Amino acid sequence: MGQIENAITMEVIIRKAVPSDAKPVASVLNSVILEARYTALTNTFTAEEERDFIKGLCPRSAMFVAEVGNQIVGIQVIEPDGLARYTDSMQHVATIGTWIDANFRGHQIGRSLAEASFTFAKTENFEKVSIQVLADNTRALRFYGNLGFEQIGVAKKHVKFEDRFCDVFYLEKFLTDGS
């Protein structure tokens, strides 16, 4: 049975990452980076760097992993907005990022990761989640749109790859029904 068939027939387990997950987490992340079309990230990560990242997550941050057949096939990170460390006025905003192994995309793994992240976000009193998505990443735009994210703006030529510029769309999702 191939990996894609396994994703359909096997149970997907979502859990928080632990430092010993660093090597497979780096493998998933790096596989997406090396595709050079779905993320602004261009430099790959070592297992040690990922271990340090996981160990360094603050109490209001989490990395969730998706396991299929004891193999990590997806990761999602949710953490406070970068400005939250400098001001109380941004404590309600989280950012999110998702990376799924190419062989396991399209099987609701991202949605399962997002459900865990949104539940975590609510327990940490986040009211809004935001993300930046490359404008030509139609797959991610559809994924986040299906999760209820709305596009709120565009940054022109925000990402510069070696041979081209890319616009970035800003998306947000409110976790509360109040304004």
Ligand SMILES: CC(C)(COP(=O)(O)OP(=O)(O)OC[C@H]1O[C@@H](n2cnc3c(N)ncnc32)[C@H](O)[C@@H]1OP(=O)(O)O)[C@@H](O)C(=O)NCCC(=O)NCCS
Given for the second form:
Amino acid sequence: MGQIENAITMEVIIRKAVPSDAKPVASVLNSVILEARYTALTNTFTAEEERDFIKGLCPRSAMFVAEVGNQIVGIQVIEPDGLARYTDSMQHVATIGTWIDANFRGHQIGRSLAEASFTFAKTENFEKVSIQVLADNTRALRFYGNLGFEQIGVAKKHVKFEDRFCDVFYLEKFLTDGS
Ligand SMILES: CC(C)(COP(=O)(O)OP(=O)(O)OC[C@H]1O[C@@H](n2cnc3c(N)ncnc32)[C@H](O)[C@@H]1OP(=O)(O)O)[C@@H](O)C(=O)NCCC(=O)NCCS
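I would like to compare: after the form predicted on its own, may I see the structure of the form predicted in complex with the named molecule?
Next comes the full complex, and the chain you just saw is listed first.
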């Protein structure tokens, strides 16, 4: 039986990341970065950098991890919009990012992480979540669409890889409309 079939029958545990998760968290994140298709991130992270990131999360930020059989297979980070550090007027906006190990995609692990993130976001009084997705990342667009995100615009050639430009779709979801 392959790894994917095992994953289907295994329980998925969602919990907040702690600094000692840094190595497996970096491993999942780096595996997606090295696929070079789904994220604007181009440089991998060391375990030390990831440990510092987890330690440095502010009280209104969280990293959730998905564990299957004691292995971290997915992560999601929710944090205040970057501009919120400069103004009180954007404290209601959060951003998220999701990275699932390629062997564990399509099993609702992303959805389970998002449920934890949305619950956390509501507790922290965020009213909307926004995200940028590479325009050709059809799986992510469908994933976020299924979660209630609406596409609100496109930034043309917003990402420049060594060999190509990519457009970026802006998506948002309001947490205050009963969804
Ligand atoms: C996008 C991603 C986070 C989704 O997580 P996931 O655990 O695979 O998602 P789920 O199983 O909860 O939901 C998968 C949904 O994606 C869609 N999907 C699944 N496989 C797909 C495929 N091959 N092509 C297009 N859409 C697909 C389906 O709509 C599915 O939902 P549904 O079957 O309930 O309708 C994950 O695939 C991933 O980490 N991809 C690489 C990194 C990435 O793109 N991150 C987001 C960047 S902004």
